[in-house]
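Next up: just one chain, as structure tokens, the form predicted alone.
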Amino acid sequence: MERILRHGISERIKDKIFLITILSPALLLLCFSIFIPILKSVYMSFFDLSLTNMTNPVFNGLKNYQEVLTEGAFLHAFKITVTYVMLIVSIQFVLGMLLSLLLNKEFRGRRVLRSIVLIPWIVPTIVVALLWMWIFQADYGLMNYVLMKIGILAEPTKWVADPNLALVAVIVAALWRQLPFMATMLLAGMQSIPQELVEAGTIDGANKWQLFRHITLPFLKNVIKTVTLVAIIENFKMFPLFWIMTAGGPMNKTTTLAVLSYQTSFIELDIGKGAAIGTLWLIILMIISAIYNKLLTEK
């Protein structure tokens, strides 16, 4: 039976009070810097809200997601959206594996190349993306340098200026920004596995393809679940290599949903409209999160 204190407050009511005092500071910044502004972007996709009428806005009911959703940009933005996605997870994935297995096997200078291997995920992604500007540069460009000296350009190429290749280089510089956290992740995940598991898998006669489909794999769902999530969330509102690098160009041939937000609500000025094509990209990241934990969630 429950103990009553001499104040009529018993050890559950106090326990309560003592956690809601602990959480509340979390809870109230998570309020502030989460939930307030995305219901604030919610409300104001329903109004007609730009520059000239901040302090009078007019309710326009769906209007806002009506013109997104049949002026066709919305639909380009998100098809260039889901590419970018698929390719960089994909990628990132089948490296970062391929990485984390090197690093995971026992030879001289392992640690120092673990370290080396982390620089690039340090990096600012601002920094980033002037970086591989500089890189990816027609005329003075490293790349262009490399390739024209080893014989596979004849002459340089305008790489983020170029309609079918501006996308190919922010995929480019996503990896080597990206990659670090994904080796990592998996690298974790590999060494916790039981080497007795190994061992007898090796005793009994496993290839290394079969040890690595039938013990590290099955070791390592969990974290790829993780960290393929956290890969396609980051990807998905990716927006500063975009803008630094293409700023949606060449002919809106990277203009993802996060670049086509931007560019309505402060550069047309249509805020309302912006907010509706962040609305609507915040239901669909939503919608994925859910089918794919749904269809990797172990029944």
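Because the structure is a prediction, the values reported are computed rather than measured. Positions refer to the first chain, counted from 1. Throughout, rigid core stands for the largest set of C-alpha atoms superposing within 1.5 Å between the two forms. First, how it differs from the form predicted together with its partner chain.
- Once both forms are overlaid on the rigid core, the distance between the two CA positions of M286 between these two forms is under 2 angstroms.
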The other form holds:
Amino acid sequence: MERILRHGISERIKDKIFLITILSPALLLLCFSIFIPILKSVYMSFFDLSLTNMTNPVFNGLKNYQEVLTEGAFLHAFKITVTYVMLIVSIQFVLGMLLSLLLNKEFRGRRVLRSIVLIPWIVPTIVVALLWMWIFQADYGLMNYVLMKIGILAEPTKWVADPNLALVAVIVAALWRQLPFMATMLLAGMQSIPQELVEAGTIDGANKWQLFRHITLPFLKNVIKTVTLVAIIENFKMFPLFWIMTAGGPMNKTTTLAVLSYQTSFIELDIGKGAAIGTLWLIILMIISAIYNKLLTEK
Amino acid sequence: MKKYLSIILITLLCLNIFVGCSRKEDNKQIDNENNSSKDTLDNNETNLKDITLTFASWGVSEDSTKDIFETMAAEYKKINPHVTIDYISIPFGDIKKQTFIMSASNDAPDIIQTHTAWFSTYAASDIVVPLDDLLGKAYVDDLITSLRDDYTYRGQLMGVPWAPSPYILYWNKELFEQAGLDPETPPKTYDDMIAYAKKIAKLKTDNGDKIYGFGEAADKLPINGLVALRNLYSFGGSIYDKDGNVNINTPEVKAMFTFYKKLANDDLTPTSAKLKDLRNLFSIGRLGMYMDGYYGKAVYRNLSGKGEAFDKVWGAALVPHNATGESVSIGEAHGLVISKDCKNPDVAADFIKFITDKEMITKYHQSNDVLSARKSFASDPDLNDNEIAKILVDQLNNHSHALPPNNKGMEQGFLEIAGALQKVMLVDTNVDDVIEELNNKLKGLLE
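Return the form predicted together with its partner chain of this protein as a structure block, the form predicted alone having already been given.
Below: every chain and molecule of the assembly, starting with the one above.
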């Protein structure tokens, strides 16, 4: 107190003011670009609001949520979303780990291969969607052409038009786009593993699986936690690949929460209901992230 | 000292952001005031103030139409030097969403190009203005009745039908010949058409690729639900019963869905195709027949790689007879609406009149085969200058049914019809179940 009186403001308070000041531009930007739109969206979800008539919003309480939760489309989209996220993240993790293990080895051309592997990650998602839509086109696409040329297929397969294959086609496209990120992050983690530990393990007679199981995996735990969480969030909100490749079809077999929210807001023009789907979607994502963090956080 | 300097700099930065934002608002306010005063001046001193009309369109960026769009703007400027047409290019699939979002910010383009498949959504919204008074009775009365009705909502003209087209039959003469059919004789009935399609579907390309006999677009898009009405009407069906209630639980509707199911089961058509897929396949000699508007020719020439020489490969004819015993089609049109945000609706209406008058439509026709929606010159020789144009005009004027009256749920209804088509074409869903489900959905949407 004496110090405060003597110097006016304590050093600690000065530091706090400095901290708040230096963070304020970023916080302001976040506020305008993220928090206010989210709050606005949550606010709109309690109104009967259509893009055809934005001037007369009518407060309707929880009606939008009631409709969304009882119509069945939301649950269907949720199932599709979870299926997609589980498949893409698990396949991506396994392949990413294998690829990073390969790239972590010493061999000729390793640097070139590491650069090549990154190419899909540089390509914008929209371009990836258009590219794979063309590859999977049933009548003049590359996939059918190649598979038929090498004798794997006798007849063209309707990849994105087949209700049973459309989700698989989107997963393949997403995998191609996202695998480099997963592999690169895991590779970065692997390169921070102390080589003395690996050498000690080898001298003690550990085989490759044991080295991987008891040295590599424990050291990669934090990286794995981060990259898989990023992959879960990234794919939970994946929209362009689905919209461009399948538009949620055929027969709603690829209608995820992102697609449903978009369809409701901008095709049916029901902004209130679309906002309700978006809000529920946000809550679900937050719960999943919290549970995931909790499960993987060391006590 | 460094800390104080940082704090001052950051405070200045934050202030700058706020000042920037508020300055933009101030500018907006000044602009609005200017516009208001401009309006007043325009009323008193027309032609003295510069006016810019914004026109949202997909045609302005498409290779086949961008030149004529530029011509329209330039020609209008010649006679109205104070008016500039500022095109806003938005792709066909995005224009409705984008313009509604722009309108939600009170920033909709003055004129918006629209399509029959989604016009009902504009008509029932508060983002467009009625046009009867702006265009005048003489102009409105001159519109072809069925097209005028398609652009009317609750007794008011809400859009101008522009560049209308019926769906007619296109056939590939080379594939007809290869299938042992007379290349100069198109099918006269649906039964003939299916029989021909089966023969064509047995062919393969030189590379061994599949060739389809007859294509129908059935991807889940509103336009494909609209297109299905062509088949529905040819089977004598309708969405509404004679009392005006939604009822598709009829033998005619069942016949239409069965027709689509057979096309898919017999592998005569690509399933989940968009119209552009059919145009592509037709251009590369992998589709024997399909139905389309006037739009295809430029695409065929371009994609076939043969240019005008490809015109000899295909023919066009009236839609074959079906259950009604006569050729039945539907008309559709690219429409023009004036938004509520338009500051100079009278000038916008004048521009619409200009681009739909005989001189400009004739130029448009010469470059893209479009027809006119104006009775006074729709059948003029200038617009009937080739065989295809004659067939299009005949189909539109004499063998096209009116669409159902505009309704705020109509676009969603078209989408549901397209979704129902997918159910019968992609999986072995029972037609009766599909009709029952669709009937309930349409009742909810349209009644």
